[in-house]
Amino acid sequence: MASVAVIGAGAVGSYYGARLAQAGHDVRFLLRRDYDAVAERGLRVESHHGDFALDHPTIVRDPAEIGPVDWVLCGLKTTSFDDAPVLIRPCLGPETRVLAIVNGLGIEERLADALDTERIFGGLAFTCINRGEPGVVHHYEYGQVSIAHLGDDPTELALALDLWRDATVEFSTASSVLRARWEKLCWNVPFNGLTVAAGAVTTEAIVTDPALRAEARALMEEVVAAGNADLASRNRPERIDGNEVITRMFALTDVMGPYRPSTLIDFVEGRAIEVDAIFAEPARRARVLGVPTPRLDQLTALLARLDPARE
């Protein structure tokens, strides 16, 4: 069994963490607001899988009283990235890897150059997970990882699959890092993005609106597009799928019902953004290499200025 440290123990990061707990590892969570609530009743998961809580979870307040460890899950929003490094380091030993299960571009290049290791991966979740009353998450459907490492070594991605061999959770591997992180951007750009845009509303009423399920396909092709460039440019020979992503992405998102994704939920709550690791970093390289996407500015100016975190 491996040890782990839970980094960002928020609605994601708290979930993957608890499913590893229950395969037997040994996982430390770093907790911040729902401390108390999990010192006195525990850690409870609502799973469309089944219900099960961790009574007596390892809870610290602090990472240097978690120490070295085989892996760290980090969960952080990119909002709050700028925390990872300092984080994260308590945690490293000489042969820890990471594993951010983080939305957006650019994630594990940032680790690796903050935190000085290449033992990096990503972890591309699809899932429906919201965080309830303190101490308790929400799975309501889906809950799929794909990993990919930074270097795109297949005999580190099956070191990473070792780790969830018998957690309840359905792993893949990816062999690019950088395609599947804009794979998921077909997915986050449009449904992150347009239920903010659209007046706050669910995913259900994206994917049943006519006007906004055809704004949506189109955001993706741009991702599609976009993604596509970034590949080539870096002299990477695979590429990305779009009609069978975006078939994919719509199958998926159309029997979710009246979802909220997190950029919603920050949203709605007053909570800051993550519209610059999901929006304007796709965007920015979109323009650099000179892709036109001006539905993807367009939404990306619009978030900018909804910001609650905006001054």
The other form holds:
There are 2 protein chains.
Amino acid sequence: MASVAVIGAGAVGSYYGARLAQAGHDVRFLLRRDYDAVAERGLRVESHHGDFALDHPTIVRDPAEIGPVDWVLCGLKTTSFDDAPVLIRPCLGPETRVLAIVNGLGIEERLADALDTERIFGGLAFTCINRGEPGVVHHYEYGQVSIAHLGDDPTELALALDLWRDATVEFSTASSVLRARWEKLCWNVPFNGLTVAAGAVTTEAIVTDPALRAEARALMEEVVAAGNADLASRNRPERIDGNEVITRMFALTDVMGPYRPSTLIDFVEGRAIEVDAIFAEPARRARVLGVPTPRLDQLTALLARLDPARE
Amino acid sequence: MASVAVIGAGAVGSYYGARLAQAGHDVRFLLRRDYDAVAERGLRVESHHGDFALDHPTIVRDPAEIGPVDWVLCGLKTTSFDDAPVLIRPCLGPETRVLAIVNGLGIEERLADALDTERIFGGLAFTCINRGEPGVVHHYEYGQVSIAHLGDDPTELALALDLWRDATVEFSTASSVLRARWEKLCWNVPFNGLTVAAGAVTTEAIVTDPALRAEARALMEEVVAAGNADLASRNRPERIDGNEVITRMFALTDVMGPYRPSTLIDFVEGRAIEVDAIFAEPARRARVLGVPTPRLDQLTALLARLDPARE
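Given the form predicted alone, corresponding form predicted in complex with a further copy of the same chain:
Every chain and every other molecule in the complex is listed next, the one we just looked at coming first.
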């Protein structure tokens, strides 16, 4: 049994933390907005794999109450990533590992720099999870997570996989964190981006509109080209198989129904949207690498302006 | 003195029609929404060149009441261009000329086909005009119109210029209707498009945001490339001077203040936006010509979805 701190218990952090608790781990949730609701009624997960609840989860308002743990599960949005070090540090011991189930590019590097450790993992979650009323998480579809390690160390990856062995979650390991991050962007860039920019519509509106579907595909092609240039520039031998990834992303999304990606929910609820990690940072890397990404550039500029938290 | 029918007396049609009436021409306005207001209070123009009013303009509800005239001034939006033939035809005699002060591509050809005449002119208005309360037009800035002829006939152009000789409007002639149309799109594509897609903002928000300004420039470059390929494919010797046009468009827009292009006003007021003539048709021509226009394509797909009149 491992001790686990969930820092950033939004929809994703709460869901995967609850799955670890369900599997018997000692999970401690840092809560802010939902503290009172969860203290009163517990944490409920309404999942297409079957509903379940943690009636009396360990919850705290201050990470100092959690103390050093085996694993930190970080579910913070990148828009509050500046808070990550101060929230995570009280939970770190000499052996603590940090798994960030967070979208975007440069996540592991930022955490490694801020926390001064190499025991950093990225979790690429392909899942449809939204927050419900306080203390309730809705899990509609999918749920698989691919875990990558900052240094692509197979021994570390085996340890990470072991944590999730008894959890009702389909986990796999990715041999290349950089490739895994870019592949995930092949979904996030078109679907998190176009659903907002097309006027707050669902993924279904994108895949069923021929022109927007073509734009989603073209955005994916830009991401693949930039990602492969990024891999090549770091002398990595692995590449993104664009055809395979694009086909898979559409196949998964075509059966998703009217799903609202996290960025769309943040947008319609007036919260900061993850422009930098999902859009601007990949666009910057592409520019440095000399890969033209005209669609990504335009989308990034539009989203930066549409961002409710724009200064 | 010429007889003139104004068909499509929105902001632009009303303004230029009023300028012709002010210069002494016999101008007859086809009105629908504003008929009662103008019958009661006349037509007022609040202009930065000085306010003026037509107290008792000739107004009708049915173009048959206008009858054949020397000139038809067409100010219809392209979104109601299907109505143009039936509205204009009652005003046509054997010598009637039609001037369409309308944005977009393919305007003259559509009118020539529908009306079976070659006496068709395009008016490229560079002006900031918005409708006010019924019967009132606000003219904020600029006002110059470049007139082009369907067949680029200099004799015809001289006749058109003559109509406007005594009007308080800066008119000039364009030797190439095709080049003039594409040059006008260098303004309309970025500014009519991005002001809508960036979340209903003014032109000032585009030119003062470095990322959006860069996107506006990049869109202009796509339009220039497509326009020059279009000219070349028709064996026309003239070309768009991209640097000159782009510099001029920004210079004009930088001093425009928080202007709302017509497409933005249509959008925020829930009316159909001119997606086809301003965005989709240029994108289609570029595709046929093999000119990549990724930004225009994405913007077109977003606007088609954002169009309040989307089916």
